[in-house]
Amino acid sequence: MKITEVKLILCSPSRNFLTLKIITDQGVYGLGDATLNGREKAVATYLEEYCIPCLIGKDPFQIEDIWHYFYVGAYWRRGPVKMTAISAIDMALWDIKGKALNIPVYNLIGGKSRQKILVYAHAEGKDIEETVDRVGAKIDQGFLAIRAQSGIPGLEDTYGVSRNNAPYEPAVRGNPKESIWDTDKYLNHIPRLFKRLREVYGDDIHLLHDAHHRCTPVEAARLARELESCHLFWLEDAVRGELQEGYRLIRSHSTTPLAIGEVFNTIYDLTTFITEQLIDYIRMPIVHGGGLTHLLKVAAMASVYHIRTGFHGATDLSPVNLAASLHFDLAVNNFGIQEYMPHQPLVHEVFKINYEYRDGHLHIDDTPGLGVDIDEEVAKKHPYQRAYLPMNRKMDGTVFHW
């Protein structure tokens, strides 16, 4: 079997997605998600100019060798654009191998370690009481784990909170939207939210929260400590992770579980976090973290240090990535939880899925390969539209972390 053709499908059914399609001389093809929110065309160019010409003629079964060909062989390593391109190739190759062998991908990477995949939903409101109501609605839908975000008094916009009751989508058409931020207001507000949630719903429901990289280590230590009595499943991205050592201070002051990695793309972003046990969950997604081939190594290393997976799974990633994540989640022993934001109905007119939500869990069938397909003709009806993620400024105008 040889690779004879590679396509890129860039479309926007309610939001932008970039899909890689690798086709073989035996007619078997595989799909990979290459979406990088707000930078889709950068990945498309990298694939078109530097990867696709080198894929033609290769044996798609040689996944490990092809991974190193594009990571090591290119000399310039790491970075979100390059690693998203490699991830898409890797996903598509696993999809091809599963289809060719007539077996689902989870059986190629170890088989089932569990029968269903625990997921967490998102709930948010303009204030504490609206967030409490939204959490209750998710509980009514059967969710056992819920990420709660709330508007902050005195701030017009807050990460994770929709302003018009529509599904939260931060990427906007045109130039980046600017928001105003104040960490002190945030630190005073969030403990009140979670104390109220525990008052209303008790201790059985898993509660999560995303700080979205906006605290310093000492601020994050304060927040994590104040949230200890609320028994969070995790506090996510409390501090931006480029300086891994910054988490030592948080860890020394609190037992609140910590998660990070949504913006990471290689194991080298995580070595200190793992070996010093500074985190409890790795969030690096398959689509940005080098594909299944690389994440299997990351999960194996993490398992030695009692760290579990909790992959990013927002709607800025396509159903192809979610399917790949579910195969991975089924197979690895140190799975923790999977983020789940349902895509808009229009997305499912383009992508045909083989997974479903039931009773707080996702279930995926035994279709060979990844099990997700794309309708290229429908995709053409939804052309790409340039969009950017927002940016933040402090109240004095200083550019800050979004």
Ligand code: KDG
Given for the second form:
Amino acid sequence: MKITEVKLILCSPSRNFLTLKIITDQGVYGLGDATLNGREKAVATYLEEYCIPCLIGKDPFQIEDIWHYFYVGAYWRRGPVKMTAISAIDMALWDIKGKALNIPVYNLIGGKSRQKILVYAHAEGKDIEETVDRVGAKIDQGFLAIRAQSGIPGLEDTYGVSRNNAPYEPAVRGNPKESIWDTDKYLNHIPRLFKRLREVYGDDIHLLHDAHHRCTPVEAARLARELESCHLFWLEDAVRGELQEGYRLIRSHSTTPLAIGEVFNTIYDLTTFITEQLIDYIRMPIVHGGGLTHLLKVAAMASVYHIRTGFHGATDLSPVNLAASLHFDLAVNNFGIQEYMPHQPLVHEVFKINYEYRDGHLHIDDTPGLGVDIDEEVAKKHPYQRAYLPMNRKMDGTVFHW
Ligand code: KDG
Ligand code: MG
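Let me have the form predicted in complex with the named molecule next, following on from the form predicted alone.
Every component of the complex follows; first up is the chain already shown.
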């Protein structure tokens, strides 16, 4: 089998997605998600200029060799743009192999370790009581794990909380939106939210929270400690992750489980976290972390250190990435949980999916390959529109982490 053609499909059915389609001489094709929120065209150019010409003529079954061809062979290593491009290629190759051999991808990477995939939903409200109600609504939908985010008194808008009851979507068209942030207000508010949630819903439901990279290690240690009695499933991105040793301080002060990695790209972003057991869950997703090929190695290393996976699954990752994640989640022994934010109905007019939500879990069928498809004609009706993630400033105007 040989690769004869590679296409890029950039579309915006309610938000931007970049999809790679690798086509072979036997008519079998594979799909890969190449979406990097707010930087879609950077990945498209990288693929178009530097990867696609080298893919033509290659045998798509040689996945390990092709991965190293683009990672090692490019000389320039790592980085979100390059790694998203490699991830898309890798996903598409696994999709081709599954289709060609007539088996679902989970059967190529070890088979089923479980029958269904535990997911966590998002619940958010403008204040504590609205968040409590929204968590209740998710419990009514059968979710067993819920991430709770709340507006902060004194701040006009907060990460994870939508306005006007619209589904949360941080990327906006036009130039980046600027928000105002204050960590002291946040640190005072969040423990109150989780104490109230435990009062109302008891101990059985799993609760999660995303601090979205905004605390210093000592601030995160305070938060993690104050949340200890609330028994979170995890506290996510308490501190931005470039300085891995920063997590030693949090770890030494609290037993609140920690998750990180949605902005990471390779195993080298995680080596200190893993080997010093500074975290409990890895969030680096298939679409940005080098595809299934690289994440299998990360999960294997993590398993030695009692660390599980909990992949990023926000709506800016396409249904192709979610399907690839679900195959991985089904197969890998040290799976922990999967983030699940349902896409808008319009997204499913473009992407045809093979998974469904039931009773707190996602279920994926046994369609060969990844099992998702794209309708290119519908995609053409929704052209790309430039959009940016927001940015933050502190109360005095200083640029801060979003
Ligand atoms: O593109 C950025 C989003 O994917 C991110 O803000 C979502 O933090 C996020 C999460 O945990 O889903
Ligand atoms: Mg997050």
